[in-house]
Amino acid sequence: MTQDSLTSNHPGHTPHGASAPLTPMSLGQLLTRIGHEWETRNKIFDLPTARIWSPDADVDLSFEFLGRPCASPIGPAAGPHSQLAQNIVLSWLGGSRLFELKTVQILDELEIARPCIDMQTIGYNIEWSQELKIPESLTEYVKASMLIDILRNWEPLREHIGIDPGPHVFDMSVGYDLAGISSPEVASFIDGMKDATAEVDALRAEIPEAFAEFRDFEFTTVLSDTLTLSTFHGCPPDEIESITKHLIDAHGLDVIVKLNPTLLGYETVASIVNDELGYSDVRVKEEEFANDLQFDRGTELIGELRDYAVERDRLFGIKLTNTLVVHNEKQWMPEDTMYLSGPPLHVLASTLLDKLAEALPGELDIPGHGGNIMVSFSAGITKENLADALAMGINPATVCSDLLKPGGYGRLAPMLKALTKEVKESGANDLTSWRAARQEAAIAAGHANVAAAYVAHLRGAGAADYHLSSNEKLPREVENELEMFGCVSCNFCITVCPNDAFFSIPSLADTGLDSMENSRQQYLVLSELCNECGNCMTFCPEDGDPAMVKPRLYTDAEVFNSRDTPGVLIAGDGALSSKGIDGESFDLIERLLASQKGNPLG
């Protein structure tokens, strides 16, 4: 693998440059375009039906997060699968149950370069906290909790989800200082979240004549009392329990702190992501190591605010881990360093959790312990490892690199179900009891629990899996040059984003383009929903920017008139305008948006 090969794959590629401001739709526009898509397609954001997770009546993969319970043990990272309202209702179409929202902090007017993302072999990435502002971080997630308590109740969903989809959580994320999270503004959108009523009641007014037997709705007002706390890297120990401690005090919740991969110290690190993976490519930095957290103070911490959560009846958590921070050798993204996850991290990560165990014994909330500290998860996880990272104790195993690999959020259910196969092979019929049989088998094979039976088997007999060797392969390629309209149909661009920005309609005949009439599909592109990260072009088996390249639609004038990219506006009545698109190009749009019953948009 070469440290240029994703540039070459696309050799007209610039960088973007700063981030595309991202312009959330309307819950009456999310409702329109549900409906819409149900009648035509009978798709929801563009997931298909088999894509949706139905559970299994005879195997419960509940379990408890900070004590709610919770109907599965997956769901997106803090990250771009939990930004937006229909990314949010998307995972848990795929069975999401736990949803770690995306980490909120006083900086709210990020300039975030572009590409932000690289999955062309595992993952990095450069952004770390919201897009929006923190009012339209808080709207986003009351529209997310509206449209699926709608969808809970929704009769044409019935017989996809079951008689009873099971109860979800949110967790809110904040950082990364006292100062930032002890702000009025913070503090507000903390206080909304806990009880969402006034944004709820605001918001019913849009919901459409299609669904307006939910307008008088009990919907859910209480979205979160959990939050973690993204310590995110080189928080120092004193400003890590500070936070912990306000939290805990001046807003009653139960916390979670997410801890950094460096806790292993730069000689592990280096060793096992260089030495024993090959990933010789990848240089970490070690003057990070300096900065973070040490694990001798790590574990003094953890235990210190286990013990200031439960004299205050709170509950408390870690979560392993953040992502790595290295320097960026690729220069694919324009930045000085970039954060490693996937593979790799997941090694790392685990490696952790068994360390911790050792040097905390009887305090984690794990098989062979039996504390009160709640472990969750986060890297690099994938449906062939989501079982024996789970059976390690760990509540819950939350995902993004995977999702941002073809399939998208259609990889969730094949997940949940390659779990029930396996608990229900077991002969057992929960998660608990089928984690107690593990348990069971790690000692009677000589170690002290499942981590560190993991553990053994991911940096012995299991490492092939995730060593470079197994994570080089480049994306496909064709030798064809992408065009506005006739492509392979692949559907990677529309399976890719975590935004759900891109959407098809069947191709048109008699139109004299053979690269229409010669593809199934055209593909479209959302322009408010489209944040540049690049993943789309990561993918795309053609040489060209999917987000660039294909048409760009718009339905707000205010950002169709401030941006300098072609595009076509869609006004409220249906009718079309456009900027920087030759007529014959223009003519087909209009003939393909036409071809749909109404306006797919709303």
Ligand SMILES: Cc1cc2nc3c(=O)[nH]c(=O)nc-3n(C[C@H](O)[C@H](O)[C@H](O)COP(=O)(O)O)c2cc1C
Given for the second form:
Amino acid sequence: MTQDSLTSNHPGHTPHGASAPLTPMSLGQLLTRIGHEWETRNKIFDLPTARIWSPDADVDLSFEFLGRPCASPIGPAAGPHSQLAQNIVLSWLGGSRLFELKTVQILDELEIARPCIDMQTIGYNIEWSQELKIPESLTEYVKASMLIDILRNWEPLREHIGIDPGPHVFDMSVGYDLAGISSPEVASFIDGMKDATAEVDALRAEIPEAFAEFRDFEFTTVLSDTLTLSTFHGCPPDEIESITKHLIDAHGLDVIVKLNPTLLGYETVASIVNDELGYSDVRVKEEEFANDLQFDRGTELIGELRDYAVERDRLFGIKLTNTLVVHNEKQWMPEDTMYLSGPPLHVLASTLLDKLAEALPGELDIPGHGGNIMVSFSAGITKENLADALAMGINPATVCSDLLKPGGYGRLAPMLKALTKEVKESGANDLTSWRAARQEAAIAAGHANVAAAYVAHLRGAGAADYHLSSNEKLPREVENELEMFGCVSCNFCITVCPNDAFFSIPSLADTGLDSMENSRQQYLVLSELCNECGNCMTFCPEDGDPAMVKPRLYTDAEVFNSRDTPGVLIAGDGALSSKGIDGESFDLIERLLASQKGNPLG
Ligand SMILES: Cc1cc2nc3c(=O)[nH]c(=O)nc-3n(C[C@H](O)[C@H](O)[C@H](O)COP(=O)(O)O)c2cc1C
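Could the form predicted in complex with the ligand be given as well, to go with the form predicted alone?
After this comes the whole thing, all chains and molecules, with the earlier chain placed first.
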């Protein structure tokens, strides 16, 4: 199927052009939702207990993130999974212990065109940074931290998360220039993350009766004191240098600089993507390479910034990589430029690590180097390549594109299980000794280190998995126009939504929808959490945009009144009102909600 047919597959959708703003749920609402879902469905934010990670007591998957202990080496990369409180909680339940939080920047009223995520095959997006105002982002991160503190001590969850879920780290992300990052707004965000006592205390009052035992809990107040600088495209080297120094000097942070794949140079990138991996339809934006950091200056800068940090008793690291800037040939998303992620980026970022390891001997904190520059990673990590990528010495492996595929956050725990199995079967019981054995094997096979061995594999026999031919399969389709009630009940809209904006209600007899063919579940949208990113539309097998077609519920009257799309408002007392919805449909929505014990939204 071509992109044209993808568009025609979804005739109901016209790109909205501008973003639907997000209205986060309050801490009280989120806790009420947790309590209600647990009682009625044994799930938390739609994640079933089978997808909650419980560490294996015999295998230690922990690592140190810039000196801070983290119980697992995976987590969400800055993006849609690390923006709202429930997203971060879902990641934590799946086993994430390192969270690269969504990038915060001074331009917090950006209009992001929609749809903005296209994970149909590899991964593309046109997103920028946070879609919330800066103070709202701080509140989301504080709520997420409090929810994790509560859940790790919540009796009903104990048997699912294991005796000790272990420590986790929130890593801030800011962008994109010194002026913005040194503004009072961003400075106050960083200060708030370093000491969130006031925010935490203000939120205590929202903790509902069912969780009253936590109202006086000693919550984490130092939410984060590390930061990954998102340099994005076109951030000049001098700016990267001054921002990093500013973050160290003004805020006393340990800093990671997230680098771009452009560091490899246009010829190498184009030859890997187009020739070696066969993505002939991807047109890398050559003109962007000249503005980005060049390799030689990059290696100098990495050494200089590490020295600068060490002299001030701070730690420094690099992250490989941000997305690759390409021409928007598909024209499904409404911008000229889009950002590529997923499988091809995995080959690029691994190649970059190998090249940096060669150019900076003994400097990186990877096997065989023994240096002190930590290397974090985000590029096409999946269950299949997680162990091989981690064996290179990267800490941690963060994920974005893979979590946007069906299964969503439920894909995390299987990644950790596969990694545990690999470490266990090698005879090791922790990541360090397992990596040491992998390093020995790489040297025995004639490579300088594991990174070199892995890249030789990726660009040789292993290239097939990253080649276009392994990554061009389109999501499944059925010939049926999506309607408000009834569908194939595949659940994809729930799992591919990073915000958990969808939920389902069984089509039982008292809903009046039990006779619908193939419709075991009815799906509803929590409108305030939906930013119309387009990901559910990509994966829905039927024709239509689930975010627009399924019943759109609101809990905030102001937001409800401000929208001109059809929807149903659920008032605090559970009373329903609607606009743009016919009487019969309203009646069915009412019956569906009534079939739930209590108000699912608090
Ligand atoms: C929809 C989307 C939004 C993203 N937003 C950010 C962001 O705000 N800040 C950032 O540094 N990187 C952002 N990224 C890049 C990811 O953090 C990650 O580096 C990249 O996608 C590569 O990882 P992946 O192949 O697992 O997706 C975003 C990526 C996607 C797909």
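Positions refer to the first chain, counted from 1. What you are looking at is a predicted structure, and each value in this text was computed from that prediction instead of being measured. If you superpose the two forms and keep the largest set of C-alpha atoms that fall within 1.5 Å, you have the rigid core.
Student: When the two forms are laid on each other by their rigid core, does Ser280 show a Cα shift of 2 Å or more between these two forms?
Tutor: Moves: no, less than 2 Å.
Student: Asn518: with the rigid core matched between these two forms, does its Cα shift 2 Å or more?
Tutor: Yes, the C-alpha position differs by at least 2 Å between these two forms.
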